[in-house]
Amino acid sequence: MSKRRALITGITGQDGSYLADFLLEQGYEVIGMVRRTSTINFARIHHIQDKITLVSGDLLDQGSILAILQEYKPQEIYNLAAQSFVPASWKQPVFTGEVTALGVTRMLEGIRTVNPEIRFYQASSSEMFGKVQEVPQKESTPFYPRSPYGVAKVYGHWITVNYRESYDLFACSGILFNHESPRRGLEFVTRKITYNVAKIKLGLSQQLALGNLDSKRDWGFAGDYVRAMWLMLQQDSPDDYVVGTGETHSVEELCETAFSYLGLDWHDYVIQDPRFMRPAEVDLLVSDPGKARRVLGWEPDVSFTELIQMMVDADLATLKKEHNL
């Protein structure tokens, strides 16, 4: 028996490179699709690069999405790739819906005139309940997103849904709250405030500047939701799934769970910086994964203080590592 084929859009990213892991474990052949640039950055996926094949495409084209189909004919497709950093969306909200709206758009039509038999899961985000209209958020809960990302995002989601529903793809969307890891860009806060506890404790920086301390997240390790990922797409019949670990904490707990993890305590070294407030904030995203867990049997395994002891420890080899420390 032929070996599955899957391809992931996104596979240089965190998410993508998770579950290039997971699918290589699995026995898939993995496609990835990268866009052309001349600064592509292939540090997450180097330990596996000569086990995936990587192709030439990109969201905005749908020319290369069609070609990529027909040549590689996989039978699942993860759609990860997005233009995904919040603050971003609102410097650049004509991009980000091209990428992140209409670029799930154009694969899922791809998949409609190719084949429709290919399997398809979209990257949904909790960013989606922005202002939050119920807390737990489950499948049902409004959207009321508060950025350009979090619009797009939404986006995303229903066209998924009517595709679906109009031409019987099987189709399904993951909405996931907050995932983090070592392999998270350092712009987002997990891994700002580990990579800079990493630095605080090795004397090669002093302070640490962050935005809104009260915000709230449901945060979780990106490995264990990459499974939840495939096995939506392993179910008898397509839908759409809230995951999440069910926990919010806030920013000051992270920063105190980081910095007391190597002896020091937070308040000595951070300070607030209007300059990273968002112009919309989104206060309190908690998830309700209980239909994750009753289907698809999925729980995660890694806990938030074990995540983020994951990824000072990460940071601080790291900078030993470039430092010679």
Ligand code: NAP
Given for the second form:
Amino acid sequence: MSKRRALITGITGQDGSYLADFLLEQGYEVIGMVRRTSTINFARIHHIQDKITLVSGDLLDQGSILAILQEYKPQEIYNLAAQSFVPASWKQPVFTGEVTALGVTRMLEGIRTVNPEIRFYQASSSEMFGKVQEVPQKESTPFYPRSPYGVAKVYGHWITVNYRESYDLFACSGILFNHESPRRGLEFVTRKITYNVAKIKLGLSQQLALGNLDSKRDWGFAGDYVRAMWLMLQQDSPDDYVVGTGETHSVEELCETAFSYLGLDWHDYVIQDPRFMRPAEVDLLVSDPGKARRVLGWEPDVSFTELIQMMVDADLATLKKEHNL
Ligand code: NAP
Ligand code: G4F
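Can you give me the structure for the form predicted together with the ligand, which would complement the form predicted on its own we have just seen?
Below is the entire complex, every chain and molecule, led by the chain shown above.
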């Protein structure tokens, strides 16, 4: 039997790299769509580069999407590409809308015209809940986004639902809560903290400037979450699912967990800097992942403390190697 073939957009990102690892383990042929950049940024997929096929395309460019679907004929598409950093969405709101919102329509139009049998996963976000209307948040909780990014993701979610209902596509929206890993971008708060804790421990830095320490997030491990994406596309019918741990922690607790792991007191190093405050904040996110558990049989394996310790360990090891320590 021939291998199943999956197309991943955003394969150079955190989730794309873990999903590629996972799909290869499941015996898939993996096609990754990458946009042209002047400097190659394949660090997260370097270890599997000889096992995957990378093709040039951009969510801003309808023609490139059509050409990829026609040439590579994937059976499953995981649309993970996005401008995904919330603060950048206030600086570049139009660009964020073009990629993170309209990019979804470009992909769905490609599927509708080239092969409506393709199964489609859209990377939706708990940022859509924003100023939360219910605690915990589940699939039926109304959205109230608080950033141009959140607004763009609400569009991406509803256009996915609309194409499912209009054209009978197998299109799923995964509403994923924050998920992190040693491969997380350095600007996101978890990695910013674990990386700087490691630098401080090694004497490479003395201070860490953060924004709002009171906001709470439902943080899980990215490696667990890509399994949920795949499970959604293996069901008999398409649907939308909330994916999270059901636990919430503040940024302050995150500091406490990361610093104390290396025997440090975060109060001695963390300062608050207004530059990292947001025009509108999402104060509290916590999932009700009951449907994912019941229907998909999905449960996270890695706890909050294990996740933060894993990230601190990885950053310590990388920094020691870089600095010959
Ligand atoms: P990430 O690390 O920022 O990766 C984003 C990916 O999108 C990168 O591969 C990037 O390519 C690619 N990309 C950006 N603009 C593109 C364009 N115009 N055309 C093609 N590719 C483009 O994000 P992530 O954390 O892996 O998240 C994956 C997806 O899940 C995103 O859609 C994000 O919004 C969503 N999500 C994430 C979380 C989370 O906690 N991580 C939670 C909910 C939803 P370059 O390498 O070239 O920049
Ligand atoms: O790590 P963050 O930047 O993640 P945020 O904004 O929750 O978004 C992430 O998760 C979403 C899922 O809910 C994804 F859709 C999205 O793509 C992205 O992956 O910030 C988390 C919290 C915020 O409340 C922020 O105000 O940490 C607070 N924070 C405090 N100081 C900081 C900082 N965030 C960042 N990035 N940097 C700081 O210095």
